[in-house]
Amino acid sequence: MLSKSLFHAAVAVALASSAGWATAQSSEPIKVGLMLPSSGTFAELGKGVADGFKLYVDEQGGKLGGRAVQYIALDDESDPSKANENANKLVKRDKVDVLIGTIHSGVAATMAKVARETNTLLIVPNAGAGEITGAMCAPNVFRSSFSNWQPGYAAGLLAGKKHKTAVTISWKYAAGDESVKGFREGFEKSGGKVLKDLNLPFPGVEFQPLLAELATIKPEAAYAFVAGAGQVKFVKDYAAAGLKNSIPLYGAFLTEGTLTAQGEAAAGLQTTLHYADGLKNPKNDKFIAAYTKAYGAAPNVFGVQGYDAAQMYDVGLKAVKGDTKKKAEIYKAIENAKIDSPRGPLAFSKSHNPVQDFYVRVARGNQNVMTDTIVKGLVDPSRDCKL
């Protein structure tokens, strides 16, 4: 049996050891794996996410949860065939504490699989693939963006206010399919009918045959989902085909970040999204000023989604005082977070999708200007999530 003095000595050694470990951990930087596209169709979108994330960290003095941050960036090339190898490099080779990614839904789905297998925190700052927070939902997988269903559903509600028939046009991949499904659900809830879904393989941009078929069908409205450089060509082709004035066009991301390139062809187009240029709230006023000062250009929704991904991780880290070993506590803190976002109030559903307002935006000059709120606190039903 230990004497009292020996017992106290043992306790002192244990406490010193524990304190030493904590000090050693707190002196090590948090490793943030930025698995985003820096080349190809979605390069500018990936840059916006990364810029937004880094802006928030810079505002915290270069720290998250009181610890310095080390970025490990990897170009995912928007290539699903490389996603497993790339995600495992970051997790197993580079030992990142969190994965931030990505834009492409197919790549993000593989990232979610790796995150589940390794119990690594994943925050998806854009890709809206339903399975990520549906059948694949997990305690350690979150979104700072949207589900593909959400903006499509909101657009369906908007179009359904004025029209009874519609045709959809999209890329044939997960994001396109799910966005169209959301539009159909919202449009039909409003009493409308989708006459036909037209599509072409991602990332094809030969839209003319689809536009010719659209003109033949003659619906009252059209909904389109393409992204990045593809949406520039689509909007221009739509106007050039003489359809802009005869069949009103609706979208979600259709004019996001590309209005300058789209020019007059985009003027007046209505879209629905969880952010709008110049959205008036105190948080967004500060965000726009800081982002513009840092990067020389006003932010778009991708910058917001990156910024909020950093906010979310900071909430989790602060709850455990920077102790990344306390994973369950980090996940629970993020799940229960109520975040003051530039987009407005941001919370999370049981499946870890954002609960957020969706706005009606009209393209005016180089801005998507908010004209209304189409639905408040929209929750993706995530019917396949078993959390």
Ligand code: PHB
Contents of the next structure:
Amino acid sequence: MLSKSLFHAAVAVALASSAGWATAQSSEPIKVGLMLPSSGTFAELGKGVADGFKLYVDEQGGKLGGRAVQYIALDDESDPSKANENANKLVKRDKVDVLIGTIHSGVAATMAKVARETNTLLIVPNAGAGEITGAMCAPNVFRSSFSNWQPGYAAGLLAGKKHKTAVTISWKYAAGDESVKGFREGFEKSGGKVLKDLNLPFPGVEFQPLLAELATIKPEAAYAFVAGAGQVKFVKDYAAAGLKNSIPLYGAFLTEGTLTAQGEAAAGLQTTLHYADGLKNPKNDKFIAAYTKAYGAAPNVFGVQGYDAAQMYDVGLKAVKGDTKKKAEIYKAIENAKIDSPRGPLAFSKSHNPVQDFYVRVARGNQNVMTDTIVKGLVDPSRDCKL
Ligand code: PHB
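Can I get the form predicted in complex with P-hydroxybenzoic acid (PHB) as well, since the one above is the form predicted alone?
Once more the chain from above appears, this time first in line as the rest of the complex follows.
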């Protein structure tokens, strides 16, 4: 038995050392693991996400939740076969406090697995793989972007307003398959019928045989999911094959961030996303000005998704005054966050996927100009998420 005074002394020592430890802890920077592609077909998308994230942190004086930020960046090469090793390097070797990544659905699905195994916070700033907020959903896994189903579904609703038949063209991997599935659901809901799904391996750009087959099927419309650098060649090949006027082409990301490179071939193309050029709200006005000042070019959806990933983490960290050990509290705060996003108000479904509006955009010059809202507050069905 400790005497009363000894007990008090012991408590005092314990309190002093834990307070000292907390101070030492919070003076250390927050380690942010940026697992994004900086090479390959998605390199520009990865840069947009990283730039957006860093812009928000810079606006907070280089801090998140009151603590300085240290970045540990890794090129994931959009290569699923390297994803397990890369994510584990960041978590186990570099001991990051949060994983931010990535663009490619297959790589991100593996990141979600590692995040679950190690109870590390993961915020996915692009990849739409359904399982991340579906069967693999978890308290510590969030998305600042979209599920592949969402923009595909919105495009299906749009195309279905004018056309009765369509053919899809996509890269054969999770994002392509799920985007096409979303399109089919929206298109059928509007009374249309998808006649055939054509595809090629990621990140291939041999589109000619598929375009030739499309021309022989002669549907009323086409929907395509190819992305990044691949979409530049696709849109040019589509126009060069003489299909642009005979079979109207729809997409989601198809013209995002690439209009300068696509030129005339993209003019007039209609796409559906959760962001658009000319979107008017006070947050977006400020965001466009700050982003353009920092990077010398206007932002696109990838910059928005990176910026919002940083906003989400900031909400979580502020709720615990920067104490990263309070993991459950951080997750709860992000789950309930109402984010003022450049895209408009951003909240999260039970499965931690954004609930958001989808806009119709038409390519004019180097802008995807907003013309309409096709669906408001769209929630991913996340049928297999048990949270
Ligand atoms: C994905 O792999 O989920 C993905 C990649 C690029 C995009 C959209 C989705 O533009």
